[in-house]
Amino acid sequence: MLKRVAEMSGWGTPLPAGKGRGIAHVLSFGTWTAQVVQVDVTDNTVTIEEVWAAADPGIVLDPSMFKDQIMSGINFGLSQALGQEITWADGQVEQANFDTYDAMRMYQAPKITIELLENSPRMGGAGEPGTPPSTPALANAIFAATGKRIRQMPLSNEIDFI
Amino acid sequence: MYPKIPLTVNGQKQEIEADPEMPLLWALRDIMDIKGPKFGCGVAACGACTVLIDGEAVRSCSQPVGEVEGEITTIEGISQGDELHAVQQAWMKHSVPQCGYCQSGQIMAAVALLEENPDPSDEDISDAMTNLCRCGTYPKIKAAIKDAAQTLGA
């Protein structure tokens, strides 16, 4: 499964300076999952600019469907990165709506590209293996472009995202 | 008592008695009983009430209904007859929809766009399609969306 994501992503070429790709993997819900996230940083203000991922659940029943959780997964991961946060005040989280908790828009969707491998001798899940790998991958990224470790959720609150 | 209000909605005159302060989405949902427009914020901020407006994309929860001047097309009335618009056929090629919510503000948005920009590119998608979707179809909307430009330029 790395071996895969690493060939699709191009993982070890070199990249313009500015751009970074960091790679994380997981298995969740039964699910080997494995992604790389590319970014490009420009002005300080990072650009999610592709994502590659393979995924190992065994035998897979509808491999369109699965893909569609897995981009799905990896958006919502993203999401959380990109400054989902809840704060309390005076007894009360702060958040009540998309105003004030956003989730990734149209402008900020990354190209995805998933592939299955189906060599698990068990059938794993669909819906949230993409997610936990895609902010490591991230935040690996952004160390790769940047040298900068962020190390809490969301990584908005140290560097910005467009 | 209310005024009475008169509206066009997907073709169709006719007039209800509302509070001209109700948002559209309500009267359009609870009065007229028109149930394609979601409601997901209540403060335009994530589209799943998306209407046509004389062709452009509203935010219905946030139009208060005595204001509305002209004609307003909901998913309800894009359709000709059992032949579905271009693009709820490529929505549905594509499968874009998962848990399906927001979808039918996106597609609104998405006719909106294709009647003002038959040819968008993928910056222009993304300047248009502001609306939110939290199971992020993102890619799949914007591939629908070419397919339609597609289909109607064809």
Second form
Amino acid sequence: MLKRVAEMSGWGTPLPAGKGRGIAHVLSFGTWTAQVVQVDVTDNTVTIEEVWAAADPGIVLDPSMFKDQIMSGINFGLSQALGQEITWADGQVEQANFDTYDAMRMYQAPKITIELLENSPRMGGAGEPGTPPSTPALANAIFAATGKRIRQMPLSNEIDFI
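I have the form predicted together with the partner chain already, so could you send the form predicted alone?
Keep in mind that what follows is only the chain, not its partners or any molecules around it.
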């Protein structure tokens, strides 16, 4: 899994200054998922350029739908990093709906490449497995580009995103 996503992303090839790649993997809902995120950091502002994902859910009945589900999970995970946060005031949650718990916008969405591996002996989940590795891979990419370790969510509390 890690080897495949590393091959897909060109892991280990040099990047220009201000760019970085980060990697993360997880077993979620019975599906191993690995991701590499590539960023560009210019003037302390992060652009998420590209995401590569390899997932092994076992037998895939509808590969196109499975890839769509992994992609939506990636976008959801990146949205969390870009600013989704639950805050409280006077004992009440301040985010009542999606107008105050915003998602990543189209102009922020990176190019995403997904490859399915069907090696697992059991069928795994499709939607959720794309979410957990996206933020750690993003944080690792920011570290690779800047040397700055961000350890709290959302990452946008410590660095700006386009």
